[in-house]
Structure formats: C-alpha cells, structure tokens
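Single chain ahead, written as structure tokens, the form predicted alone.
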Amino acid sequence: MKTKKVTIGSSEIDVALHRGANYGRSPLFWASLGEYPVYDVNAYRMMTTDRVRTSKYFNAVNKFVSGKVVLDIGTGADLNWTLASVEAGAKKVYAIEEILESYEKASAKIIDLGLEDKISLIYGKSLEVNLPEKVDVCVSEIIGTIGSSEGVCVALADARKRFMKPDAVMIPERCATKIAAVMLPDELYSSSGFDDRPFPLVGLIPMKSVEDVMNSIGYPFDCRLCISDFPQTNILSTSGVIEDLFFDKEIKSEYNFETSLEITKPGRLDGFLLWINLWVDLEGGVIDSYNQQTSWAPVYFPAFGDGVSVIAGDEIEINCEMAPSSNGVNPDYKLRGKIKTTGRDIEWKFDSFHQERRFREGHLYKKLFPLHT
C-alpha cells in the first residue's frame, strides 16, 4: 500500500493512495467539501460548469425576482445568483458571503461591473448579520451532498424569521436525500485510498480534499466521504428517503426519519449510498445527484465493516436522527436499524459526525488512514 504523510494542524497522519486505471471514469473517494470553508478556484469552477444545476437556478431566478428585493446567502466569489438576479430585473440584491477571500473577490467584481447601487455585499455569516429591509425572494445554494449537511436548515429557518416577508419565495423549494444499500466496487474495496492527481476539467484533487477539510477543522477526524462515478451494478436494494426538506414551510433543525429498503440482489453489503433530489422550483423538474452529472457527489456511509452477506428479499430498517453538531449549524447523523434476513435480525448502527474528534473508527477509516510503519 502506498501512503502519503500529511500534516493536519499539529498532527502528522498517513493517508492511503489509490490510483484507478481509468481516472475520471472510475469510482473515487473524496472528502465531502461543501460543508467546510475550503472553496478555491477549482471548487467554484466545478459549480459554475455544472450545467444541470445552473440551468435550474437560472430558470427559477428569472421566474421569481423581477422587480423584487432579493437575498443571496453564500453568494461566493463569482456572485452567480446575485448577478443573475440583477440581469433578471431585481430591484435590489443583498449578497452575504462568510469566506473572506471569496468576499474580497466578489467585492472587486461588483466595483468592476459598476453595480454598487444594485448590490449590497455583506461580509459574515448569515446568522450573525442584519439587513436594512425585508426581502421578497431568498436564493441560496447551501445544499449539501446530504441535503442538510451544509447547515441549510439552521440558516434558512433564521433567514425566514429575520429577513423575509411573510409571502417571500424561497429558492430552492425542496430537497430530499435518498439512500440505498450498496456493495463497494472491487477496486475500492481491495485498495481503498485517495487519488493525488488533478481531476479532469475541474482540477480538484481527491487527496487534497482530505487535507483541506481536516485542516479547516484543525485536527484529524473521520471526514464524511463521497464517491464519484458509483456503478449502478453495485446498488443492492431499492431506494428510500431519509430526509425531506420543504423550504416554503417551517424548517426544523433536527428530526428523526424512518425508512426501509428491500434487497433486490445478493451481494456483500458494505454500506449506504446517499444522494439528493433537489427541486429548485417545484414546477421546474428535479436535480438528481446520482443519476445526473452534477457538482454534488453521492455520500458513502461505511456502515458494515468488511461486509454482511445479503440475499434478495432481505429487508433493512433505518432510523436516521439528524441534529446540529457542536458548531450549532452543520448536522451530525446517527443511523440505527436492523437487517431482517432469513432466520435472524442483525442490529446495526452508524454515526456520521461533522467535526467530532473521532479518527480511524471503523474498518474503512483504518484502511484510508493507516498507522505509521
């Protein structure tokens, strides 16, 4: 096994390397980026070139903002939806950005475009800033690889209470997170690790995603994992929904959600794949982060160690508890349930924390972050 030594805060860790034969077309592990303040030019490029995402947002903005006062939460360095709102005839746009480098780039862009009278750029977290007036439309892209993982529930509940008129429109309108039982592809099961090459077109590096996420918190921890290009043949079950957020209604910062999955073919059950269905506008169709090529990669929960044998007809019961993590915004997820198989029930549990000091817990994380030799 090849490894790379990486400095995280005051610690040095080993990270396993994996180089697939068909880079850019075969499954890869990534750290889940969006819920941490680690955006760089490559991350913004990935979002900007996501045509599935951008087309839905442009259509919704053009539909709702003409003549309106608009709030853009997490506008980013490129001011995508702020500028789209101005072009669509918004009366005024308040744009909030909490990452200093992105704020500075956005500020320079507003000046270059001569839009200081149309756009008011505000530095800080949306939970901590104020607006001089109520808005008619709130547009945000703080939707995570799991719908709530970037803190959208806390942020938008606060925005609706403090910033929005009673009849204001929220963009997006709904996000459901789906789940299915899966078997890891052979190459990731036998040789788990992160590739250290720039990803084609966007330039993001899977290995660097791990370093950036951990360093944003300041210590090693079992970061949430994504898998790109996960093969359909490795999905073992029907799909269910473990989170369903409607942003035009009261948004709760914690919940319990139950679902069940039926195993549809035999295999080695390694964990769960989670992905989002996002309706930017309920009438505008769905964005499916597994079945469409988007900037939201599906999440992988390695819930079953080195695997559990299952056969068609087995059932998996799932209870998902979501509650804010220690930072009060980004959630932790606790999954509990049973595998109901012939002659017996197997109880299981899996926790996915945003930033807990838990490192190398579980079979897969021990492979991804091996001990020093």
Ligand SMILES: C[S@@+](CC[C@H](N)C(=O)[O-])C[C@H]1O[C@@H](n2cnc3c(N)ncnc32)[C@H](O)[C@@H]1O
Contents of the next structure:
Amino acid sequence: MKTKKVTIGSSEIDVALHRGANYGRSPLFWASLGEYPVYDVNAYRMMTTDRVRTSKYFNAVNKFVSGKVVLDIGTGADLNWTLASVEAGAKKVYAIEEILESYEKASAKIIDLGLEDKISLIYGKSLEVNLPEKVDVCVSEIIGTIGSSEGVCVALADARKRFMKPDAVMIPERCATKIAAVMLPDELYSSSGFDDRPFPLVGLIPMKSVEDVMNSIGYPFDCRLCISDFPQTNILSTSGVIEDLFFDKEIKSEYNFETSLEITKPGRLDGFLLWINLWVDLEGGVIDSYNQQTSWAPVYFPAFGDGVSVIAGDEIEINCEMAPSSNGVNPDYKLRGKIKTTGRDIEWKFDSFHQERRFREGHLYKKLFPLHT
Ligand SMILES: C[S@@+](CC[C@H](N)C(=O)[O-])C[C@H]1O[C@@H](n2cnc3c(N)ncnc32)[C@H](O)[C@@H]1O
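In place of the form predicted alone, output the structure of the form predicted together with the named molecule.
After this comes the whole thing, all chains and molecules, with the earlier chain placed first.
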C-alpha cells in the first residue's frame, strides 16, 4: 500500500493513498472540511459555483430582504448573500467573517465595488462581536456535512438573542440530517486511503483536506470522514433522521434524537452514511446532499470495525446525542444502539469527535493512517 508522509503540528504521520478508478465519479474519502477554519479559494469556488445551493439562497434573499437591515454570518471571501442582499434592495447589510484572509478578500471586494456605505464588514466570530443595531433578517450558511457540525446551533441561538428583532426572519429555516446503514464500496474497503490529485473543476484535493483539518487543530486525530459519490447499491437500509433543526424556533445547543433503520438487503454492515436535507426557505424546496450533487459530501461513520453480517428484516436502533465539544461551538456526536438480528441483539457504539486527541482508533483509521514506515 502506498503512503505519503505528512507533517501535522510537530508530528509526522503516514497517510494511505488511494487512486479513484474513475476520478471525479468513483467514491473517495475526504476529511469533513466545513467545521474547521480551512476555507481557501478552492473551497469558496466550490460553494459559489454550487448552483443547487446558491439558487435556493438567492430565491430566499430576494423574497425577504428588500428595504430591510440584514446580517450575513460567515460571509466568506465571496460575500455571496451580502451582495445578493444589496442587489435585492436591502437597506443595510452587516457581514461577519472569522477567517482573516477571507475577511481581507471580502473587504477589498467591497471597496472595489464602491459599496462601503451599504455594507459594514466585521472581522471576528459572530459570538464575539457586536452590532450597532438589531436586524430584520439574518442569513447564514454555516450548515455542516452533518447539519450542526459547523456550529450553527450555538451561532444562531446567539444571533437570535443579541442581533435580531423579535419578528426577524432567519435564513435558512430548517436542516435535518439523515442516516442509513451502509457497506463500504469495494474499492474503499480493499484500498482505504486518500487521493492526492486535485478534484476536477474545483481543485480541492482529498489528501490535502486531511492535512488542512489536522493542522488547523495542531495535532493528528481521527478526523471526521466524508465519502463523495457513494453508490446507492451500497445502502443496506431504510433511512432515518438523527438531527432535525428548526432555526425559526428556539435553537438548543444539545439534542438527543432516536431513530431506527430496517435492513432492506443482505450485506456486510460497515457503518453509516449521513447527509443533510436543508430547507433554506420552507416553501422553496429541499437541498439533499446525497441525492443531489452539492458542495456538501455525505459523512461516513465507520461504526462496525471489520463489519457485521446483516440480512433483510434486521433492525438497527440508534440514539444520537449531540453536544458542543470542548471548544464550546462545534459538536461531538455520540451514537449508541442495538442491531436486532435473528435470535440476538448486538450492542454497538460510535463517537465522532470534533477535535479529541484520539488517533488511529478503530479498524478504518488504522488503515487510513498506517504506522510509520
Ligand atoms: C460554508 S462557508 C459559507 C460562505 C458564504 N456565506 C457562502 O455561503 O458562500 C462558512 C463561512 O462562515 C465562516 N464562519 C463560520 N462560523 C462563523 C461565525 N460564527 N462567525 C463568523 N464567521 C463564521 C467561515 O469562516 C466561512 O467563511
């Protein structure tokens, strides 16, 4: 197996390499990126050119912002919803961005466009800054590959309390995270690793996603995984919902959801696939990160080590506890449950941490990050 040496903080680790058979169309592992401050020009390009996403946001902005005072949390380098708000006739837009380089690019763009009077750009985390007035509309896209993973619950609860008028509109309105039992595609099971080539059109590199995420925290850890282009044939069960967030109601920072899945075909149960259903505006239709090509890749939870044989009719009970990690914003997820298979129940558990110093725990992470050679 080929590996690449990568420097993470003061450590050097080996990362396994995998070459996708049909690059850009066959399944690939990625580190889940959005919940770390690693947005670069390629990441913003991927989001800005994601028409499934932008068309829903542009429609919602056009519907709600005319003549209003707007807040855009996490405007990014491209100022997408801020500029759309100005175009749609907003009275004033406050835009907040926490990554310095992105803030600086956005700032230069505002000056270039001569929009300094209309847009007030603020550098920092929304939780740590103040606004001079309350707003009528709050727009944000800090929705993770798991709905809450980018810290949307803590950030929007704070925005609702400190920045918004009582009847202010929140965009987006709802995000549900779905879950199904899966068998890893053969190519990722037999050769688990990350591709080190730039992804077609957007230029992001799966291998670099691992390096960037770990370096943003400063030490090696079992980063959350995504799989792009996950084949439908490897989904073994019905789907359930493990998180359902309504942003126009009270937003809590901790949730507990229960669901159960029915196995619909026999196979080797390796783990779970999680993907989002996002309603930017409840009347505007849903964005589905598994069934549509979007900039959110589905998450893979390798919950079952070497795999468990299941047959149609088996049932999987899932309890998912979500609560902020030690940084107070981005959640950890603790899943517990039972596989109810013929004649016996198998208890299982899986934890997905944001930045815990745990490395090479479990079968798959040992394959992805083999010991130094
Ligand atoms: C997924 S990107 C979206 C960028 C842009 N709004 C768009 O949708 O095209 C999220 C952006 O929000 C920023 N961000 C996330 N949480 C934030 C917060 N609480 N305060 C300020 N910026 C935040 C990130 O740095 C990143 O630039």
